[in-house]
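Only one chain comes next, encoded as structure tokens, the form predicted on its own.
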Amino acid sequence: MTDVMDRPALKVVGTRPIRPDGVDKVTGRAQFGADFHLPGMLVGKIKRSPHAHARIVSIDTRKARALAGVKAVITAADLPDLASQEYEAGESASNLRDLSQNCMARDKALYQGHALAAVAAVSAQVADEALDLIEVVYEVLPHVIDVEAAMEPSAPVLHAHLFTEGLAERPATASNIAKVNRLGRGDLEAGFGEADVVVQGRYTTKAVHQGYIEPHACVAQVSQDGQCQVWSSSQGQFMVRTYCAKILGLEIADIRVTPAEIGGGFGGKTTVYLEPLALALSRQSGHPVKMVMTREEVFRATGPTSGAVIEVKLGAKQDGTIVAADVVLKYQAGAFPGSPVGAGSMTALAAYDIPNVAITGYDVVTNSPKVAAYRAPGAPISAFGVESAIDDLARELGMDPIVLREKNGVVSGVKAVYGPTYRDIGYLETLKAIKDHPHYAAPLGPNQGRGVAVGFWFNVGGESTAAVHVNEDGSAVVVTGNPDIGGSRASMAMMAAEVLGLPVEQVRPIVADTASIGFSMLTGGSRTTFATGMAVTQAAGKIVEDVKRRAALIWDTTVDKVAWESGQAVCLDATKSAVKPLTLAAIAAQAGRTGGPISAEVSLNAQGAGPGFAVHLCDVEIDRETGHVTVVRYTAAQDVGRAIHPAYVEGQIQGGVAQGVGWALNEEYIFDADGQMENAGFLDYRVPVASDLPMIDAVLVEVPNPRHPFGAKGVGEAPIVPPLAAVANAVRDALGVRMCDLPLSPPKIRAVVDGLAS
């Protein structure tokens, strides 16, 4: 698989063509989830719980059903009552019972915003009126949102059937602690016994949302013969198909899902909320149904990532060798089990070669929306704690923070704490890129501070299908099953063009529906360019072999006497010296006489995804009067394998930094005493905008992954991992005081400044 990568000069891979979907998006022609319309379409809306925790005594929908213009009303009684079953179709395994009950509450409302009923009506106004006519009787129950409060034996229990997994013995009573997981090696007690210096800290983060601009939206239609179609904004049409089939008790073959353009996801659209309900409403009404969330619904009813508590203890020798690390992670799962604490545990110490390690993770249910994936799920949270403690350790030892990381950094051949042995990694090269960058030696001004942090994401491969078709004029079409959320259409076209020897402008990439291409895992986990790109490259390789065979037929020679060079067949047969090369267009023009259409499809389960390491450098300036923190300079270096389209890789890095800075400084879910979210909108939930950030300098470190034909590694996840700690470490440098609770908002900064002044 390294023959393409070893070519001395690549003509397309590594260049920066404009994205093929760009014009439609900037001119407003692209069709997003809310843009789709069908004749006779109804408007679907959802009635949601006003309480954080309440038993549903009764739901009376009779008045709503009787309202003129209402065509369908559903509750959980209209959906199958599913048994507990783990099923993997999204970014991680989901419990189908929990997934169904998150779409529609059955016995209890478990968070404010939990769906209770849905209506389909001829207009939005009628649908709103119908929701008001649905009468719900609640028995309001005590609620708990704070993760450590939920772990207390006296806490109100969300699920009577939930008994903590991962313990030596099954507990006798139900608990909000869904699972305990442990990773480790060596002898922790002996390791700390060797240490000359020990640092420890307790750090907290709040739940934060992915903040995608486009709300969840879908259109669903059930025909009289039971055939179902869905058009939706998601990160995986096959995931939508599977979950809808399971939740509604339908056959997968009866559902066709077409992916709309997606206005942001970042992991938050790797599950379903509306699609099963829209299908159920369409089935009942006989009409297509369109459902679009409001921004308030997005915040109250879709998955943020976890709020968490991170406890870190590190022991090191005087020369900086870290000999022991003990990390405890407590993550909110929201209303149902399934926080990203497992990935947080895997990534927490993945950048360090430490002999004695213990990592303990707690998955804890709370009366808040069920968490969903958010870029490198779980990793930014654990990295915030670990990298803050590493920074404190460097200060305690009087060492440069990068030198400390270099001394303890993993290299190829080292076994990671979570299991695999690293191969072809560029972590130390990435540290060096930051250490050698002019930013690292630049002077700081008054009230300014500088912070360093590193991040890791393991990246994944998985199942992908791709097809390549050659048109009659020699141009090509690349068909894949992965929604484009970061420029993957361009990278697919570029890899195919490189193999075929075509200009990238002559390759048209298409994201197909579930009936038009073979199964592909969703777009997530930084897998698409690696895994689907591998399928595209292999399919294009099959095309090359086929056209060489066809050229041999045309020339009446053997295929071993034909080479493919720069997009044309070259005859190597010495007896055919007068033969001129054949372009792909020339071969395509004779396809009917050499075997028919030129086409190839590849399905694979890609293995060998290379992990990603990122090292970030952040400068901040603190206004001591207002407590406002300004990020004045930011440099992010990352091992990207080989950048297929460098501009999009830079964009991924810059986007991850922007989201991480918001997480560090401003973003948080704020709940009142009744469990009501107080800032369910972008006016009060403050995400960074362009004026809040400097130009982010992205440094691409290329250590190719030999298990991919062009050396690619996933790049979308790692950039969001270091910023929380990088910003916090910079604030520590500026203030002289460690702040351990995110976000580092102006009131918190002012409190520290006032404390220093008193």
The other form holds:
Amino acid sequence: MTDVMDRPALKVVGTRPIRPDGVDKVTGRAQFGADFHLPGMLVGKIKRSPHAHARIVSIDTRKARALAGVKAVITAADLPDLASQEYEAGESASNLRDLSQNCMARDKALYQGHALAAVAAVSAQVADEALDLIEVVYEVLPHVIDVEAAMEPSAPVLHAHLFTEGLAERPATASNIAKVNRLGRGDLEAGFGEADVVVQGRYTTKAVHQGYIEPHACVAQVSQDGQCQVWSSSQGQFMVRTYCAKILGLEIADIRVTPAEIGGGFGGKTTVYLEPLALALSRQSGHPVKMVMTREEVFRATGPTSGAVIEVKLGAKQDGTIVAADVVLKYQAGAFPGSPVGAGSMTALAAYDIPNVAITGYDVVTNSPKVAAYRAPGAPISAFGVESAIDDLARELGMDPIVLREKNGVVSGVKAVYGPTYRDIGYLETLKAIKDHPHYAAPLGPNQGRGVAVGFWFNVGGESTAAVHVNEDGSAVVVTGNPDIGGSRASMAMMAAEVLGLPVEQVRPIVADTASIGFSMLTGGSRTTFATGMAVTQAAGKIVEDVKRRAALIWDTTVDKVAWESGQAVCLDATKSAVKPLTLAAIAAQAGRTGGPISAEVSLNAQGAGPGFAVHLCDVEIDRETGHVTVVRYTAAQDVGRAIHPAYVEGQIQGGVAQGVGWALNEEYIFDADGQMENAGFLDYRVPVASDLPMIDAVLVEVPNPRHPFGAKGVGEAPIVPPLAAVANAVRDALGVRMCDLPLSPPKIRAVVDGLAS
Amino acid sequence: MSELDYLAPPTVEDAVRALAAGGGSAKVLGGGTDLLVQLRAGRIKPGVIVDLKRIPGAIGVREEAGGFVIGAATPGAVIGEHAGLVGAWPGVVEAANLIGSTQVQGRASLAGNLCNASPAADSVPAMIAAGATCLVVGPAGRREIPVEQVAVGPGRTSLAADEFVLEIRLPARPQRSGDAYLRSIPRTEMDIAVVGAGVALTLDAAGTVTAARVALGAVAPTALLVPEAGAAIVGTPLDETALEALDAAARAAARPISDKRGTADYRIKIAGVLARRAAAIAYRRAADQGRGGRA
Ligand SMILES: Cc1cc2nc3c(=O)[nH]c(=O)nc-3n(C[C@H](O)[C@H](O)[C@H](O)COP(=O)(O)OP(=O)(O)OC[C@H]3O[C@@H](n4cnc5c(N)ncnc54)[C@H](O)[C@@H]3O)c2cc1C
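Hand over the structure of the form predicted together with its partner chain; the form predicted on its own is what we had up.
Below is the whole assembly, all chains and molecules, this chain first.
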């Protein structure tokens, strides 16, 4: 491994060059999912269930097929009926049968917006008319969306085959509780017995959508010989390839997926909705098929994250030592099992060293869209409950909220509740960064309040491939298999440039299709800069070894007499005092005579990702008459290991905070009595707009991860973990009342103020 | 397959004829910021679109007899740049300029905001408070009606299918007068009013309110002119007692529904709050003006 960390001066890593994909993005040239066109391309559209829960008695597509201009119509009958099978693709496991049935309902529609059939036609108008001609007979069933209602034994059951996992005995009846998982240690009862102070609370969050600006979009083409091509916007072209192969029963070798530029994903594009359908439509019609969701479809049929109930009970001694914690998490999974309650459980108390702990998580299916990963999946939800309770505990004890967290905070060597022993973590340093920040001591104005909250995210490594090619003029191309969501092209180019000693502008990073680079897990889990960055660095390191060998050849010396300094080979052989150092350009120019083209590829399974800790400080001001909460100041500190490109790390932190503030204040899925989503658009599903937020001060704490060549830790997810509680704790400070139910929208705040007055 | 025609007639008469020929399936196009969105969402399926923007005078503001005539398709951006209008009716201008974003401001018109007949339309309470009228044209000729007589329910107007609004007219501003518009939205922009309140008032030399019009948005099927709210502050120096009375009158008039954008109870309370706050701003503007601002 090339370990560059000890080198005294990094020239490129840690600087802020302009991102290589920037110009095309700001000038509108970048090709997003919907921008791709092929000759003869058809428009694919989806017929969706108007009911939240219904048995599909029949689907008659004859009239649609007969309409002029309609070239293909598919239903679940055109896809293989898969058996239940857990499959690992990318960072999380999915059940292939569920995945297939989420793309296209079989037997039952499980949420309003669930796909029932799809058509491909010569125009959008014809496709729309064809959808209207598809006749579906439903037997409407009672539905359930609220998580606790779905857990009731009397609730309508979504899946007759679903029996709760994780119980001591296999239950006799089907249930919406897919799984109960438990984590813990110590003796809870004894722990609470030791406590001088006990606080508890019940908190709720609503389902919220990732809110990426770019709707799902793809073009698919199946040739007469069965060769399949897909161009789509996703977080992983290899994930798309795998899932399409599984859902359609195809060979992986027959599918080539090219990643489009991605207009946001936040975890929501770690699965497939359109690609298998577009392929099936193309196969049937013999034409390329393009499918683009509307915003409404994105809301109704793609993954939000769970709405949840969080119950927290904490016991502490008078000196602030937390001795016991009992956490119960109930997460909506949507139509199929697989809420992020597991990660919510593992992260809930990850920042605390508590001897007696029990965490119980319930994964509950509901008649709402199947949840998808959303930035630190599950963690913001459990953190909202735990960090609210910790805040109450600090008040109860009369302790500073940061001091309380320091007293109970995890350090390297401590075993996390979820298993591993921490190494090289920077949590206390991050707490200190906030405690020492001028914001922490700044005076508050009238009707203002201040809140602190912390967050944890694992970050992952995993499988990545990277190739580095040196061009004839000594510039270089870096090829990876990871879609660039948060500026990773820039980081990849920078790491390669650092090792090769090139100016970053001479390194062109590209994201390749599945046939042009080795397998790479999707961009998610905050893994790309860590894992793919490691592959890039190692590939660049191999190039350096190679060019040193070539320099030795040119100089007629041995490779141990060649050093690589500042992007040139330097001859250490005393007998060759006349030779001048050789630049990469000079060596590339003679590549033909020294062994041919200079390139290297590295595939690895990166281990040793360093977890991220975030500490956030939020000031709010409350308009007590209108109930509006304004975030007036926000400071977010995070242990980032080492910021490869500090501006994009700050951007990740600011983006996470913005999403978290939206979750705290306004975002929510609103369903009517029939289970129809009432706000499936950006007008009434309120993500924050720029003017809703102050400039978010991102403070980078750098405690390097020694298992990455430059010390990087994942940074993209931790920043969305604390804001829900940071905002809620600030509101608590301003109002004097603990509010436990998100979002903290103006009518709720006004009702609390009215309650105080009376 | 459904077809859609687009016409951009050069005269009022041509536009009236085009609308009449289209029957019920014709739609008037101003800035299109409502119409095109509804078209794309499939909520309306017109057979012909009649664009008003080619009609001379449809875009632009002119002063007439001390008042202002605003062409039907004049976008918010043009309104906001008209110094005379901004000086005379700041409340109407700020309401018009609240609509959407910079991009939307390049198109969105007062007449479109009015004729779209959303109960939450931002400029409408401000126009009603200001005593604005509109000039309606149709096969039978021209008539001038108060703004509050245009919308009759959500999405419905009193205009016949072959009529349209040619001009919005604002009267000459009386001396020592001011107006203001406020709305409540969960966010800070790009949102739809949960409640809106427009107030226009006139003071005497001593600072007593001599005339006041108060209008509320989003608390009934159409924007409401609330005479009781105006009456509550006439004859007062807009002191705390008067503001309380205004608040109560606004609340009494509000009859909102509960929906995804806010509960009825919340909307009623906010109607009072915003009426009070808008009145205070209008009062300050009127008083400033009395102290030697523009006459
Ligand atoms: C992103 C966005 C944000 C928005 N934000 C706001 C907001 O904050 N507040 C708000 O109130 N609105 C908002 N709107 C709605 C819209 O922009 C306004 O209602 C705008 O004033 C409509 O004007 P227009 O000229 O674009 O109308 P158009 O879309 O052209 O027309 C609207 C309706 O009125 C009819 N019409 C138009 N002109 C005439 C006429 N002269 N005579 C008769 N009928 C006519 C049309 O047939 C149509 O039914 C927003 C819209 C968008 C897309």
